[in-house]
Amino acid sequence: MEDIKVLGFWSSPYVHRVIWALKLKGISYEYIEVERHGKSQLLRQSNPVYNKVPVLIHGGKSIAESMVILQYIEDTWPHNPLLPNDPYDRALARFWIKFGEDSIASITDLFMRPSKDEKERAIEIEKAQETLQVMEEKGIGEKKFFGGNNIGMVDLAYGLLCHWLEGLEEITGLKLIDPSRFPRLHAWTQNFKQVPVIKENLPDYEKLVVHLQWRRQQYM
């Protein structure tokens, strides 16, 4: 068996991207839980630049940053592909990955970081809804998943929008992905969570909500 390790923290959606990718590929690995705040010597050695999870260690070589890791997994184990074979479709998938990387953090910040006033909050909510509208109309469209009928790398990149975002919605009382306003994006979140590999590898919801509440209080 190949020597593959994943350094992670149980609540991180970025760590779960890596777990999902390896599971979808059928790749066996050793999972090592590390502390979030850089107290792990193995983490410092494996990711000395950012000192954060996730880290994939393959044959003694370390790869950091979740989307970099996913691309490495795809290149190293091309079976059960997570990206399309067609060059145009592959480029399109990478576009939506980039779009998500550029926009999802601002959506979660809406829940995690308090606004200065109600006017600022209203502007932030409107901006988040505009971003979700683009995902709804241009990203998902009429498809089950971002790439069609099968789950792929784009879906893994957007996985934070289900489960984690649902927890933040519960905590704050703000329903952002409302099925009446974003029916296709909402349907995608449900389809995504029903994929067996995803469903079986999500953090405990109640425990996650408590953790997110604690994290949110750090910004108050």
The other form holds:
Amino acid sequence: MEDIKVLGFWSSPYVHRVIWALKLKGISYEYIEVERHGKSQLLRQSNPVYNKVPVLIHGGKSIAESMVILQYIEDTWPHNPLLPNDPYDRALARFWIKFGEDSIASITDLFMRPSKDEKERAIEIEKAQETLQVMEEKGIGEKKFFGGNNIGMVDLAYGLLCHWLEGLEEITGLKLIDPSRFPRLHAWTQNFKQVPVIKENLPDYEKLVVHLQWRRQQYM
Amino acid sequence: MEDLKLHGFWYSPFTVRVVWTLKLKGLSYENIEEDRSNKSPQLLQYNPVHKKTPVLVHGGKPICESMVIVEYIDELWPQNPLLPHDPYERAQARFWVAFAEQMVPVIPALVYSTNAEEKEKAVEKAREHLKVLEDHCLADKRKFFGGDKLNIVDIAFGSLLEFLITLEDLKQVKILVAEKFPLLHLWLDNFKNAPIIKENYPDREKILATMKPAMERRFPSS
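Having seen the form predicted alone, can you show the form predicted together with its partner chain?
Following is the full complex, with the preceding chain placed first.
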């Protein structure tokens, strides 16, 4: 058996990207729960630049940054591919992964670090909605998943928009992915969570909401 | 001949990355210079999401985002490979490319800083990133980030660091100080003198001559 370890924190959507990718490819690994606030020596050694989860350790060699890890998993275990075969379609997938990476922080900040100024808050919300509009029209478009009929790496990258975002929406009362405004994106959140590997590998919702609530209060 | 068109902006560090990649692979292409204040309808059509350069159009199909374009070119034209073959080495290269992309916001933060405090904050952020590079990437005194031959990481940082130095002059700040970043200085020297990079290296004086008046208009010096 291959020596594969995943350093993670139970609530992290970024860690879940890695878990989903490994499970989708049927790869066994040892999961090691690591404390969030940089006290783990193993974490510091294996991710000296960021000191963050997730980290994949394969045969003693560490890889950090969730999307880099996903690409590594794809390169190392090409079966059940997460990226399209065609180079052009792959480039499109990478574009959408980058778009997601660039937008996700501002979307979560909307909930976790809201502006106290009313005017600024309105602008923040509008910007987030514009971003979602792009995802709705150009990202998902007519497809069931970002990856087409089946989920792919782009879907894993956007995974945080369901479950985690639902928790934040519940805590704050701000319904961002409103089904009447973003029907395709909303449908995607429901379809994504129904995929067996995803469904069986999500943090407990109630526990997550408590955790997000606590983290939000830390900031405010 | 390949049907390649590059919609770019002559002094953009993102366009330069694509130019270097095309030249390193010996590819001919049609260069379409975009005017940022008057973007072509083709650009708006090819990059409807961001409406930005660079966009590579291959056989009529557009690819956007500089590092996505670089990887696309590298996949289709494997000569002078920019990504290593070994998956672990590839992951390391991708990690540092991701780091380069995380550095990018420093540029607008610096360019559009309206007071000394904002400027200092941007400079500090830039220095923090550079320190990580200096300490983690070049410690073994390698010639390029790619080792003996330059690779995708060199491309990613080359244009960024060159643009940062240009901004040092423009904004009257010091970031890439030789005493603090000796390895980075050595690396940049190796990089700008590498074949093909050398012949396609941004003309700092020309860029400053263009950017200075625009900066003056926007931020008149007190």
